[in-house]
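One chain follows as structure tokens, the form predicted on its own.
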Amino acid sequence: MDEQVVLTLYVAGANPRSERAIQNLRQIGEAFFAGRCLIQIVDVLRRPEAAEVARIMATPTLVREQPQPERRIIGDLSDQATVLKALSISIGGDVL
């Protein structure tokens, strides 16, 4: 996959299970997509509205924006394996 990955974690306030999720979400991005992926943090208790029209029921949430179509996973993101997979991404030809 050579197209830019588009990545949006939404959080609530900055608690241990947010500020574990958003250091997951950078370790994954530096060990992975080398300068290819764009993480946006959305904290939804300064943004509700972002939240409201994202449709974000539970946080932390990590929406994959680019490429199409859309993938979401709840969670701390601890489990790097894991997310890849729910997010259909694609590391050296294979997709996790």
The other form holds:
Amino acid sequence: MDEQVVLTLYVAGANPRSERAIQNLRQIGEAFFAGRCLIQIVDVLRRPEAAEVARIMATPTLVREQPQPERRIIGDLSDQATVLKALSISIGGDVL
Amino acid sequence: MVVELQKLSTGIAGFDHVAQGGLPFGRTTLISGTAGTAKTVFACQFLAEGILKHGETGVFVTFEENVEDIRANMLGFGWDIAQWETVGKWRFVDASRGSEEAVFSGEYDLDALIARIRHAVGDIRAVRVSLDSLGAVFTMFPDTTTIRNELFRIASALKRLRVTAVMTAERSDEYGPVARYGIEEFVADNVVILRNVLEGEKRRRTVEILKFRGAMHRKGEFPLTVIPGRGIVVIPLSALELKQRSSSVRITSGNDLLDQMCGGGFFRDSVILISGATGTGKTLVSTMFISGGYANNERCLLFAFEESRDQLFRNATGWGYDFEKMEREGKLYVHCVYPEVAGLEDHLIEMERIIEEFKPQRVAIDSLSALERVSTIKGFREFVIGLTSFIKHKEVAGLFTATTPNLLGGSSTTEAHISTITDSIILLRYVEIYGEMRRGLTVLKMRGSMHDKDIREFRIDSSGMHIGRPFRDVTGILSGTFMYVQPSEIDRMRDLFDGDDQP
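Based on the form predicted on its own presented above, generate the structure block for the form predicted together with its partner chain.
Let us now look at the entire complex, which starts with that chain.
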């Protein structure tokens, strides 16, 4: 049984960098965690208090909420290998 | 016409004086310093004083220390941040490094941080913002160029928010580049440098305003100290203005003959220096000075740096003065402390506080030279100037004693630093006459008044000081190289200059 994955992506408004990060995250989600991945997107310009609670400094920031422990990846997620390694979520029993 | 930029009073004691009003309003000022220069205290105090003195709210952005530590550390200065947070006067933006390390993949910016700062500022309608410290941001993110750009954007965002901000930054050398990572380039408008220099085994803290673009400020380094319960206190020495009034009212020295020698007593708001070797009677002169004030129903304050309270009181009793009675009546306050217990800046602040509280008409310091031990020459000079200006500003009479290092003749470092700012100088000297030690006294200087030019002999007994006749048959007393002159020779000389103003 694969683990449930909860990811939150913090972006700052609709700009090319945000779009790129969202796009990259969708691709990774569909390719590797289809069906067991919950992705939330938080716009820090609209919800600065959420950024405050999560102590987000940089955008985009991806936070792996589940499984614990928490992991953070800063940047537009353009380097897929780095993102997968940092998320280190097991896929079919293997840890990427 | 010069249009002066509007300034925001920081409320930090002495700093506004040096900054001629405060920090440029609506701008960001970089506070740069090496480790241990009280940058975080400055950043906190900037907000705390705003809350306490001006009713201005503040946002504190911390990149380094965690919020709990700041709250705890600042309690010692009397700033209850937690309480201010609950009433919406203080807001933290916690950007300190979390326990987890982040991984980097691709481009990023600090929009989230800017959004958080903007949110906090808007929420409590902050007037002041502190960011502490920028160097820590560079250690959190690998891409220095991006961070430099982003910090520039933060500075611009703060400007648009119309807040007055301070940002702290680290530097590696006391007299090297302004700050690490070239931070000064994007907040270059205003730069303040805090220093903590080791000088002859003594720490000396200073503040210098390097630049205030488009605004006036005092140049040079000013000593500062960090005091429990108060925070940073800047001592604006060379910024002190010579605007004290000069009084022509005379007050008694506590000795009728000495008053006569001074042309009718000391001036009410003057500073008098008593110089002499150990045992010549300096403490007696300050005791007389105090009892003279007491007799006229004045409040007197004595700072003693050489003798204990018991010794002082016993000495006074030995000369026929009752310090205990004066103290009981609330006319005298004796503050005894060893010079070594604190730095000179701290002594100055403490003395100023006591003067403010006791509100004396007379202040005696016995001895000023004892304080030389705990300071550098430069620090001591600043102390003397600072204290003298303060006393004159308060329009109280000050009497300082200075110990000369040599038993015979000579002068002291204290004199060298203070003689030009004192109004009167009285010298006490040992005089050897045919194998016997006597004591001599002369009024060397009495600003704005005639005075006796003689060197007179005096005796000390159980009823105090008794001033007698001038030494007529000995010369070279001041230099300590005595020459004996035949009385007939003196008479001959006097005849030569007959008609001169002989007393």
